[in-house]
Every structure is written in C-alpha cells, then in structure tokens.
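Quick heads-up: it's one chain on its own, the form predicted on its own, in structure tokens.
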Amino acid sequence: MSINEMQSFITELRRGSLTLAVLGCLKQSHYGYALLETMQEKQIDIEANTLYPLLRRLESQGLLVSDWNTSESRPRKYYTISEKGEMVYKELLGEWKKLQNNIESICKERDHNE
C-alpha cells in the first residue's frame, strides 16, 4: 500500500470527527486562526482550507454564532457554539463514545483470536 493510499484512509477517518472537535473547542469563543492553532496544539490535524468552510457550514446550520470584533487593528470574526450546537455536540459526543467503545471491542476480539 502506498503512502498516499494510507493517507487517504486516515483523512477519511478524521473527516467525520472534525465537526465534533470544532464544536467542542468553541465552548470558548475563537476566531478562525486561533481555533486552527488550538486544534493543532491538541494534535488534531486540520488545515485552514478545511476549517473555514466547516465553520461557515456549521454557522449556516445554526450550530455556531459569530460576532465581528473590530476593536483591534485587524477585524476578526469570532465563533461560539450556539444552544442548538450544544445539543448537537452532546448527541454527537455520545454517539462517538459508543462507536469508539464498539470499535475497541471488535479490535480486542480480533486481536484475542489471532
């Protein structure tokens, strides 16, 4: 298997978790670049060309609210999770935990049988 093929599988695996990670990070208000840095500090590999469209989509779905801060030299759009976003976050987190437990169980069974 080539490195590119493996990277494609890893990207696919991570893609579904990014919404959960973004919603989790936005309990505190962040502007885009600060959120990007926060996620990278947490070892969540995401690029700006993935994050910004995701933020716009989540905002259009009502999961985030935004506010422009123009008091600094450069205006920045700050994002925060909305009430609807908080409900979705809690539901997704519960599903993610169940899925994680089920996958761990499958992998343990497989490793035990080998």
Contents of the next structure:
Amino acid sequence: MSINEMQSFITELRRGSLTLAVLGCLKQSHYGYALLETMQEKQIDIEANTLYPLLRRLESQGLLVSDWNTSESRPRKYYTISEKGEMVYKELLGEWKKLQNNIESICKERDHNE
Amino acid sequence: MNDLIERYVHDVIRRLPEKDRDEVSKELKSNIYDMLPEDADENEIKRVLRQLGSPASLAEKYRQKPRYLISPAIFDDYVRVLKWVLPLIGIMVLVIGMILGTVDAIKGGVVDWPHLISNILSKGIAMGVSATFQALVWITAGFAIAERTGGKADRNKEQEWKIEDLPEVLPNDKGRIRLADSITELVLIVVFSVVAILMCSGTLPIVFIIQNDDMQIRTLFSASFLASCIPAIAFMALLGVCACISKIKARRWTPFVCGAVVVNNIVSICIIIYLLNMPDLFSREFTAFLQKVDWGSSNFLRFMGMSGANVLIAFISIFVVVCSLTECGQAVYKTLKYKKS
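Just the form predicted on its own so far, so send over the form predicted in complex with the partner chain.
The complete assembly is shown below, putting the previous chain first.
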C-alpha cells in the first residue's frame, strides 16, 4: 500500500473528529494560528488549509462566535465556542466515547479469537 | 514581498461568493502574517504559501458546498443523451445542408463537378457542425436547469420519506419518465422547430425541380401558407417545450404532466389540420406543373396526378391525428397505471 493511499484512510477517519477537537480547544478563545499551534502541541495533526476554512464553517453554523481584536499590532480574529457549540460539543463527546468503547470491544473480541 | 501574499489572497477570494470575500481576505491575511516570523524574507513567505496549498483548492475548502453544473447523480443521463442526439442531429442537418448546397449551386449556374461537390460538402459540413454545437448547448442547458430544479425537490424529499413511498422495483418503473428521454425530446423539438421556421421564412427553401431541357427550381408551397406556418410552429414548439419541462420537473406520470401532454397534442392536431386544409397550400407554379404534366393515356394516373395532392393531404392529416391520439392515450394509460400502483 502506498503512503498516499494510507494517508487518505487516516484523513477519512480523522475528518469527523476534528470538529470535536476544535470545539474542545475553543473553550478559551484563540486566533487561527494560535489554535493551529495549540492543536499541534496536542499531537493533533491538522493542516492550516483545513483548519482556517473549518473555523469559518463552524462559525457560519453558529457553533463559534468571533471577534476582531484590533488592540494588537495587527488585527486578529478570535474565535470562541458559542452556547450552541457547547451543546454540540457535549453531544459529540458522548458519541465519541461510546464509539470508542464499541470499537474497542469489537477489536478485543477479534484479537481474542485469533 | 508583501505583493506575493496580496496576490495569493486575491487568487483565493476571487473564487468565492462576493459576500464572503472581504472577511476571508482579512482573516486569511492575518493568519498568513501570524505564520511568518518577524521580518520574513521571500523564501519564508513562499514556504508558508506552499504549505497553504494551491489557491484553487483552498477556495474550494472555503466554499461550503461543492458546485456542479451537472452533478454526478445525473451525469450518466447527460452522457447517454449526448451520445445519440448529437450524431443524429449532426447527420440530419448535414444532409439538409448538402441538399441546400445542391440547390444553391444549380441556382447559381455552377455546372462543373469539382465546384458542385465542394459547394455541397462545404454547406453540408458547415451546417452539420453548427447544428451539433447548438444541440450540445441546449442539452447542457436542459440538464443544468434540471440540476437546479429537480435536484432540490429530491433533496427535500430525502428529509421526509415513508417506507410506503419506496417505488416497487419492476412494475412501478412504468410511472417514471426518464430524464434522458425528456431532454432528448426537448432538444428535438427545439431543433426541428428552428429548422421548420427557417424553411418557412425562406432561409432554407422547400423546392421541387422541373427537369425538361434544363433544370428549373420552383418553390413548392405558396407564400401565404408559409407565412401562416411560422407563428403556428413557434406556438406548437412553445407548447411542446412546456410539456417537456413539466416532465423534467416531475419525472413521473402525474396528472399534471398527463394534462400538459394531452393539451399539447390536441392543440397541435387542430393547428396542423387547419394549416393543411388552407385553400392555397401549393404555389401557383406547382399547381400549374401538376396540370401540365403529360400523364400519357392512363386516366388513372391523370386522376392521381391531379387529385394526388389532395389524397396526400388527407393521408398526412390522418397520420398526424393517429400519432397524436396514440400519444395522448399512452399518456393517460401510464398516468392511470402509475396512480394505481
């Protein structure tokens, strides 16, 4: 299997969980690049060209609120999670945990049988 | 140096809807500057821009939904229609063009073969190619409209559906009108009507050729008949297009579609019968030609020659009525069958 092919499987697996990770990080407000660094520190492998459009999409869906901060040398757009975002975050997190348990139990059974 | 960033951002936002441009531009610039160290040189700017990827793909990610002229859901139908309508229309119009080329050449007094053949070929090919392009444009336009109207209806249905609504696999398929068929019909109506109107307006003359010592070309129909044909054809085409659009939107034999097809056919029958029975259908030259012809000693042939035109008109009238009524009957039958199932 080529590296590219492998990469596309991994990307597919991660896609849905990125929203959860972003919502989780934005309890504290971040501007785009700071969020990218925070996430990379936590070993979440996300590209800038995926994160920036994702932030904009989540904002237009009402999960994030944003604010331009002009007090620094350059204006920066800060994103924070909204009330609706909080609700979605909790729901997604519950789902995520359930999914993890289910997959683990499937994999354990399989390993056991081998 | 900053020029590169400006150019990159511009190349991204020009692909976005107007209302998003200002905000994305500001945000993207701010993000790019954040990614750069203080006093970055050109190489560092290039590195960051490369990391962001091509402007086209970044813009695609900023756009919320993928945009299609013709989505994959109906692309197969689109290709199927193109595959047989384009050659059909191309060849048909090629032949018409060649006939016209012949007529033009004879009218112009061209007698030598090389000139005659080049005249025929050039006219035929030019008309065939342009008709094929016309058909391509209309088919694409038809599918693009279906994409925008039909697709939405499907999406709404997706949200609220009942198990009972699932079509039965075999029998209920009869109630379905294939998109490919409707669009083919639409294109054929438009192309035929345009050709017919061109013929009536004299751009493509309908002629008969008298061959005695030399060839003579005379028009077959009277000018008053041709003049009244033009609005009639345009009106019938309009009705036909409306019926097709109702088929494309519903894609099922609903009562409304059935009504549209029946009305279209009945009105067309009336118009055609009225036109065919106009008293001065043929040109004076043609009537004179029929009377002048020496039919020999056979009285039967003479009778046929004189009244043959009338018999022909009667046959065509009956043919039109039968065809149209068959189509109406089929429409009603399919609608009733679809309703029952």
